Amino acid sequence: MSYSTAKSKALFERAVQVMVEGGSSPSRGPANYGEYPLFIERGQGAHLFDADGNQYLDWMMAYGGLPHGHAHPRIVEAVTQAVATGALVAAATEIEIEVAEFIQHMVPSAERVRFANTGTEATMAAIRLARGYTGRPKFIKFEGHYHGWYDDFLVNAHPHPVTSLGHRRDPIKIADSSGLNRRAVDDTIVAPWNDLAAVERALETNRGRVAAIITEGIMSNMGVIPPHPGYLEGLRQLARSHDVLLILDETVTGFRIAAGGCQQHYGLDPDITTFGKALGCGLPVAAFVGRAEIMEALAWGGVLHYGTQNASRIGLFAARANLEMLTAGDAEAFRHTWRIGETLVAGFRRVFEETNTPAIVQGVGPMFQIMFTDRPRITDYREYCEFVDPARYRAFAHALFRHGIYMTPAAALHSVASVVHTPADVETTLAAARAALAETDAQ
């Protein structure tokens, strides 16, 4: 059957019509899809299905928040128990204290849990709680670290011409967004990323001034960049010997990488740490964590974070079930992941080599991401910036739409692999990056 999507580009004409670039996230639009984007009307295990009825085999998995895969049955029992008792109360409920005891059990840092909704949310409460608990007003962000669209932290997070930079000493701050407060940028300090001579010479210039420093553990929203080993650790480090907050930004890594993050991962122990994504299993439910003393300081009078939404009672009955399902057998589904992650890179790897494609294929346990590159490894965002080809990828992308794959066409995002995938999918997926290669090549 051949493949067509005539039913994708009507309902994008139809969507313009009401809808800025026909959606409600610039990511689903044509920047990434070219034309007009796949409209999905669902998803089943490890298979999307548009609405023209072709099937995908998906490894994009909604930007890495579907541990589980599509319509699992404990996640969509879960969740229809929920609804017929009230979707919302906006009181004291105790799924919250179930699912925050549960957090704290996996992660060791978090004596206490805050709920929200999404990973913006969190990162946002966790920066004014930051500066709420030390009285100081700035904070450090890494380039090509993205934290949401919050306005302080929307600085340096997309690609950019490396020629506008500046020298990685001293990094100009380059906004990705009209609209934001620039004198709240103003109190947001840019460093590169995996340099702790950079964020030393941060700190002291800054000495007294600075609340935290906000970090991803992996780099996950410029490809995947694994921090230098001992990187993390030295921040840790250099935080406390300056008396300044470590915020651990695990929105992508939280529930992905390990049972306790990737603060578990790389034997961490940060102050503040978010999570959402794979917590709430497709539904939207975000924490930041922490140390009780830090945490306290959001106590009535203190630091405000309000939410009619927060702890939404469908969030936490699917997030309960879903970590059930993780922490189950020793964690079992983690050591799953981490094998599927693990022989589809080495797989990719192997394609590219036997095709001659100057590609290469970065990887952390189930997360990964191509880069059309001919260097033989990405350490940082200004690599990014100057050596990786987008353009190229976002066609390899589009190509492997064709033969049934779905991977994110955003090639500053990354793609990961979930409890359903198996075996027979890393191979289904190998042949495809073949046939599309093929297919790109020619063109």
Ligand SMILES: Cc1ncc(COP(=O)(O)O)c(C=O)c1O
Second form
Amino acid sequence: MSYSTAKSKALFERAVQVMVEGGSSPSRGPANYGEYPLFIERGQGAHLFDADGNQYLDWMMAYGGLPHGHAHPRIVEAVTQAVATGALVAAATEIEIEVAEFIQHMVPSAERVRFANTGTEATMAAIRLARGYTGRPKFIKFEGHYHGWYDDFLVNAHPHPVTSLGHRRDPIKIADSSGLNRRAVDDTIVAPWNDLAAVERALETNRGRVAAIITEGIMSNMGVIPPHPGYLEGLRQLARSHDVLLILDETVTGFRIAAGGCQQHYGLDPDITTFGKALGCGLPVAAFVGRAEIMEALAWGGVLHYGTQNASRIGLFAARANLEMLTAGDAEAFRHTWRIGETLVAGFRRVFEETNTPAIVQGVGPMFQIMFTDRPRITDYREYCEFVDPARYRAFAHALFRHGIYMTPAAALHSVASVVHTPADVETTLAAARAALAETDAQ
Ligand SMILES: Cc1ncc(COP(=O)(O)O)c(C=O)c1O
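Could you output the structure for the form predicted together with the ligand, given that the previous block was the form predicted on its own?
Expanding to the full complex; the earlier chain stays at the top.
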């Protein structure tokens, strides 16, 4: 049967009559999908099924929100049980203690845990907490790091022409959105990543006014860019010696890189950490955690953080089942996803080499991204902006759709291996990649 997406097309025509660009996030619309997106009807295991009945092997996994794939029976059972007994009570519950204890056990820096719903909520609360605790207004973020859609973070988070960015040592701040609160943006200091001297300079220039440094542990919103060896440890030391807090944004890496997140992998001890995505297995559960002394500032009358939906039973029942499965058998889940991720990355590299395609694959364990570039590696935001070809990646991802593989068509994002992926899935994907490359090269 030939590949048809006629129903998706018709659904998009209907969608734009009620929603801007036909949906609830611009990344799901024409900017990444072209004329119209694929409308997904259901997910099962490692697969997605669209409105036309096409089946896709899913490597996007809701941007890492599904460590056990779609509709895992234990998650379905947990959520069903929660719904049947009161999805949301907005009151104290034992499940909240249980999941907090689980996180405390898995992540030693989590002396205290506070639940939220999304990564954005967790990072915005973390910044407020840092400001409230230190009494200082500013924070340092890095070029190309995305911490959610809160005003304070939306500078130099998306790719911009490198010619508008100024000197690497003194980046020009470029707002990623209209309508931002300019005062919030003024208090955001932007620095290049993987460059400790630049951070030290920013701390010196703003001495006494910086509450925190916030960083992704592994860049995952500009393709995947790992930290230079020793870089995160250097950031930790700089934060300590300048008496500012280190906030590690593990929205992407948490419960994915290791049981204790990327802080376990790199041996880090952040002051505050944010989690999201993989924690809830598809349910909106996020958390920010940290040293008890800092987190105590959230007590009544201190730093305000509310939320009717915080710690919903539905999300926490899913989180408990998730963490039980992730830690079972001495955390075999992580070994499996690392094996699958690394085999797939090696396979892609082989395919690109054999087909003389100017593309590289960067990753850490289960997370990876393909970048069309003639550079041997991409180490920071500016190199990404200057040397990576997002249009070519998009065309490749669209061709993969036609061969039954679903990788994000958003060049700056990434793909991920989950527990339900198998070595056979890797082989299927590599065969599809060869076919997709042949098609895109022919165009
Ligand atoms: C590193 C990082 N932090 C925070 C967020 C925001 O999370 P959410 O989309 O759940 O608000 C994201 C989302 O992609 C992210 O990648």
